[in-house]
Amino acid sequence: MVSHIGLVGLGKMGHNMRARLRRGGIEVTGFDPRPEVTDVATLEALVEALPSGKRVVWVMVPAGEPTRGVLAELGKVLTSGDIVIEGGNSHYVEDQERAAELAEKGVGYVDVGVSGGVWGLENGYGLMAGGSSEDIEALMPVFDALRPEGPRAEGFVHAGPVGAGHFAKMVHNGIEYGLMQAYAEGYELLAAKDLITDVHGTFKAWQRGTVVRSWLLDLMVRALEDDPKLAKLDDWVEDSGEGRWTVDEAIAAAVPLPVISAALFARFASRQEASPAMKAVAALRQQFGGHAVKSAQ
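With the form predicted on its own in mind, please provide coordinates for the chain only.
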């Protein structure tokens, strides 16, 4: 069983994961380009610091080129019997490709979707893993140290073979889009009605006993406590990719996802200073019905 791992990437998530793992009795050697947080100077030094035999390296860097680069470097220094854990938000197809490449050297590959954000250090991380049963079993002490307290099945799942962990996390994030959009639309409607004199209090009252209570609701209450009218924020909202992938998969499988799709498109709309589509609608209404329009400023 694994008791010492390497961790590449000590940003907001990785730094806290290192702390929680150590708190849970797992020895961690971390590597990050920033000297003020790293334990070793190079990726090669990290691998050399791990016990011989089944060495385990958890990669926790942004998806895309950063992850590809780290995995390529690890492929040069790891040997048969070692295991790579990819804990970012990579696309599941890339997991399958990278796993096949590492398998040629006898290196195992496990993809893990990690949920919990900056609160994971105290609350634990929800984990969705993909990989072989043998590799998952060997890594269970690591997963148990990271997951929330309580029944394992309520904070960890071996979702299937390589790729399944990140596919499950992709769908998780798609659901997250829909939930956040629903709370946001409810907030806007409450704020728009003079009848409601305490919007924050209304959200706060939903935290116990109601069917819409959740951790996201708790965070909404916290945000409104800090900024009751959200006046400090712009309405520009980014998407990190998983929502798009979720909708892509739904199209490929002919699975209707109206809520998640609408939530994704709402984020696109948030970035438009002006909407060409709405200009076209205004032009058409004017053309066919002579309806009033507003002139551009």
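What I would like now is the form predicted together with another copy of the chain, since the data block earlier showed the form predicted on its own; can you produce it?
Since only the chain itself is given, any partners or molecules it might have are not part of what comes next.
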């Protein structure tokens, strides 16, 4: 069973994960380009520090080029029997491609979707894994150290073969978009109504007994505690890519996704200074009816 792993990437997520793994009794050798956080100077040094036999390296760097770069380097230094865990937010199709390449060298590949954000250090991380049963089995001590306390099945799933972990995480994030937008729309409607004299208190009162209680609701209460009218924030919302992939995937599978897509589009719109589409609607109204429009300033 695995008791010592390498961890590449000690950013916001990786740094906390190293701490939680160590608390859970897993030895961790971490690598990061930033000298103030790294345990070793190079990726090669990290691999050399691991016990020979089934070496395990968890990759926790940004999706896309950074992940691809680290995996390519690991492909050079790892050997048959070793396992790579891709714990970032890779697209599941990339997992399948990377796994096939590494399999040619006998290196195993497991993809893990990790949820929990900055709270994971204390609460534990929800984990969704894809890979062979054999690889997953070997890694269970690692997963057990990271996941929340309580029954294993409430914080960890072996969702299917390679790619399934990130596919499940992608859908998780798509759901998350929908949930956040639902609370947000409710907030706007409450805040728009003078009749409601305590919007923060209303959200707060939903925390224990109602159908809508959730961790996101708890966070909403915290946010309103600090800033009851959200006056300190701009209405500008980034999207991380996984919401987009979720909708792309639904389109490929002919699955209707009205709520999740609406939540995604609301984020796109939030980042526009002006909406070209709504300019076009204004233009049409001006053309047919002489309706009032506003000139661009």
